[in-house]
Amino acid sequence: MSKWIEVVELNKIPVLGSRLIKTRDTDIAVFRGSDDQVYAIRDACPHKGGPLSQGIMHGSTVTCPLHNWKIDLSSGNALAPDHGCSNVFAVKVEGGRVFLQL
């Protein structure tokens, strides 16, 4: 079964920006939104693996620093007309603070 787990201070992320959390099992890139929306993706871009936390955030997709593909957070599927998908976790803010379902 998965549990929620606390990654981050909400205002540790900055608008529009993301911060990496390491898993045993993989990278999270946790971005936050202007709106604070939080959204938590696979950090590798489903083209050639790019690290998407280090992309530029624009409402609610990232742009692949690598190759320029964009991929909205909220499924983790790449835009067209490109192909392909991220993992998207669960995600949630209490009190300030974000939570991960892993």
Given for the second form:
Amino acid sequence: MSKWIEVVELNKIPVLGSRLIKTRDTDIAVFRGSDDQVYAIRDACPHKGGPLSQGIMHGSTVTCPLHNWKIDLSSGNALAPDHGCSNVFAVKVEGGRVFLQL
Amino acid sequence: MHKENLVLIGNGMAGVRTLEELLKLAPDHYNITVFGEEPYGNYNRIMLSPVLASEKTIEQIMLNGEQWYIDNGITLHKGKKVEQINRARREVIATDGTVAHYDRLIIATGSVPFMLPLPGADKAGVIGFRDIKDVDTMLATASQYQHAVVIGGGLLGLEAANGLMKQGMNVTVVHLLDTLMERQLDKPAAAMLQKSLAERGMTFLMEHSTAEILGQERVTAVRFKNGTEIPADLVVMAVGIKPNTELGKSAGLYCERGIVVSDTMQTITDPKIYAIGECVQHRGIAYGLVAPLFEQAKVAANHLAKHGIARYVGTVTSTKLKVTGIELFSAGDFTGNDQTEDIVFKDAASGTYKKIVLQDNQVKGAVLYGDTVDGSWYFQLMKDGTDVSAFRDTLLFGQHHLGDSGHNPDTRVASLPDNAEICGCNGVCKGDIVKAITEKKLFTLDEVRAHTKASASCGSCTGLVESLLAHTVGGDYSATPKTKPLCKCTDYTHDDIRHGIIQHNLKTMPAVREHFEWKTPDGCPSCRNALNYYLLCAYPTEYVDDAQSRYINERAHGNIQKDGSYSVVPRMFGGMCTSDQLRAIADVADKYQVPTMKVTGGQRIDMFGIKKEQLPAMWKDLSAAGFVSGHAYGKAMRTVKTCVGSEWCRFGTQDSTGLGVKLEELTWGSWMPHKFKLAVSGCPRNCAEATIKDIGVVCVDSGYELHIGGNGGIKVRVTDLLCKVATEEEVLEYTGAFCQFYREDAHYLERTAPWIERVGLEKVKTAILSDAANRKALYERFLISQQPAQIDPWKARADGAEAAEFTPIMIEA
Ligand SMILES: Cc1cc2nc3c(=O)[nH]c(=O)nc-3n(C[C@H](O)[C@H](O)[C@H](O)COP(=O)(O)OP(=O)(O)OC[C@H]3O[C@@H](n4cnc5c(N)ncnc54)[C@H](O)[C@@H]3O)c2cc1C
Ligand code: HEM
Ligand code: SF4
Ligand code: SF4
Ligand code: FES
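Next, give the form predicted together with its partner chain, keeping in mind that what was shown is the form predicted alone.
To see the whole picture, the full complex is given below, headed by that same chain.
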């Protein structure tokens, strides 16, 4: 199975904001909620591939900057009335550090 | 529970509407499989005309994308044509061999364009107008060739001709008879229509019958029975449609013109098979418009859901032409006979024609041209068989004639009864719409569309729906719902919140949210951005801007483009520049390999296609050359556009460029409720187009006229004159005061034009003109707020601020 990789310190992610992680294959946006819950999602909107890392986060949702689709960060699903889904990645926080499962 | 299998053949408007209705009634009853010959999801066929005219895109007319099928557990076989139905084994078989078993089957294969069997009709470039493929062909042809011939001057032919003309082709419409749209229009209306289309550049050959299509592989000309010829690179046949019964016939279902169905939409041959849409014939009629098909869809869905109570008894139809700028409505019997009387109104000068046909004091038909607002009312009177003797005299003036001088649709829709049909395509009445607006607190056209489907099909009732919306939520309606809350997170309005921020000394977003009982913990993108602005405006020196409550353009200080790259627009004060500055920009462009540069309408230079990571370095170089951010990305002061002015222009009365530079130096960097633009023209010739700007200064010999509240864009609004002043110092003071009053009073995302229309010019004049002390205080507050605002955000970031925003984390995995 794939392994956990440390990517960033929790406090380097702005609250209700994101950091962009570039891996060899894909770009991943890591978000931090106001409750310090962390989410990781592929940095591409299911609509037209907009960079979700650049959107505004609220609750556990991000609004895509290109056409305002709202994406649920825990499932990757677009909220009604839109339909679509982006990959989400397993993510955990230990000792103030954020790990991604890749 | 064992689910039955439902198969739909034909992924078009009628078929998929049936599925939508069915899913509402019985979401889990069937395993659904759909076969569609076209390689797409389900789209709004009637909007192909606006697509051809470049008024809409294919994307905008998609009704259900592929995700919809997935979400509803529907198997979609797109691009697969069904070639056989085996009724004994209850199977359908597609050309590629795919087989699906059914317990219930829906045939919705639509119709095919009727192609005249002329010699040469099989040449390349001869097509019908039916689907996306046809539109693609037309668009591709228009980009290469010049001459289009449309055969058939009916609804479809004229929409095709209009679209092709919009694409730049020379279009000739060939029609067999001497009047256009003879099935929908009488002669006078048809003549007015022809005249106005001819004025737009369409050519007509009336009473011409096509004999032959000439050319080698590809069409080059069309010859008529009278021997004449015209050149043609594209021939669109729009002479009618033919119900697509091929499959039904081969399956042994009884067909006449269409597949014959009963009042339950079941084929009369096989009750397991439903047929719906343009391929069917019901009580002798095969329909060619969507309104009847949507009614049929409801009935079929009702039976498929095993409710078993609906019957389809036919539909009375009305027609509108979807050519932008031409208003046309027709319904019922508009020619009349010796039993009927006509009431006619014609004003050729204003391009208005109305004819109503009455029999025994009931409306039997109507044709309207130029002014169609009352179409739905006449249509309603006709369907209800209302006795009109009481208001016969004023019938032609519409429902709301008394004391209404203009063509004001707002007041007219208000007087419609609740059962008046507003959206003919989807059969939605005024009452339904008003109810949805008030109960569900709808405020936008899109919301009304989503909830009621009104105006969601052909769109020609959009104006009526908007008027209803304006009227229902607007200020002067008895059933007005509560004033509009800032967003869904709170019940309070923009004004409540702005006042509350000052009155209760609320200085942070959480404080505001708590005071005003927010329903969400962090707000949403609408209120976060608004609150951030309101707090910044109220406490300019204290409030710490929250980057996460700004739209990405403002957070990254550049405009995000459709590919996720950014644009960079350095400020060029008053549009003035030096050769050194241009050289510096050129150097930066070379160094960062900028793919595209453009001179903007705001008189500065836009560099596109910049990667986010490059932004700080690029800004650093620009900053070193003396440039600051142009704020082309923000709800902020954008630019001051200037004309040449007295320094060089022989008409110039004042130094418009110099004043423009001073104004931009005063106002740059200011965050505003929305974007904000200025212009200065050196004389009333107004080369800087100052009268469509938020503030426009027009210089005259004796001083400066200050104009406010103008707007270009979708809805142009010319400025109102605020006042005239004598000196440049006064221009600066009044401008600063106006900016501040707008900043403090308008709602977030409200531009000056709608703001002034909402609050009234008088209020602005009072604040700025009547009370010199107040003006000076406003100006003073503006200057204070400008101190932090004029710290260049680019330089700050080039020097390391917000570095995380611009630095991705690289992982070797
Ligand atoms: C340009 C244009 C403008 C129009 N404007 C208006 C308007 O303003 N107002 C109005 O009311 N109406 C308008 N109409 C008419 C309206 O579009 C039709 O009435 C409506 O689309 C018919 O719906 P339908 O489902 O019966 O057929 P369609 O929407 O044509 O759907 C039938 C589908 O079945 C598919 N199909 C056929 N045979 C097979 C098979 N064997 N296997 C698999 N799939 C098959 C076809 O490819 C097609 O996608 C317009 C039509 C056009 C072309
Ligand atoms: C729906 C409304 C509008 C939208 C969505 C819109 C969008 C934009 C965008 C995205 C840019 C920046 C391009 C870039 O640098 O990346 C821009 C610039 C510009 N727009 Fe608009 N615009 C709208 C209305 C208007 C109106 C009403 C006018 C004029 C009356 C206008 C005139 C300009 C000008 C002059 C510029 C260049 C400004 C500069 O130099 O900074 N726009 N617009
Ligand atoms: S507005 Fe007047 S002064 Fe300015 S360039 Fe035009 S003509 Fe000259
Ligand atoms: S008019 Fe404005 S919004 Fe439209 S394409 Fe041009 S820049 Fe974009
Ligand atoms: S790309 Fe995300 S909403 Fe369009």
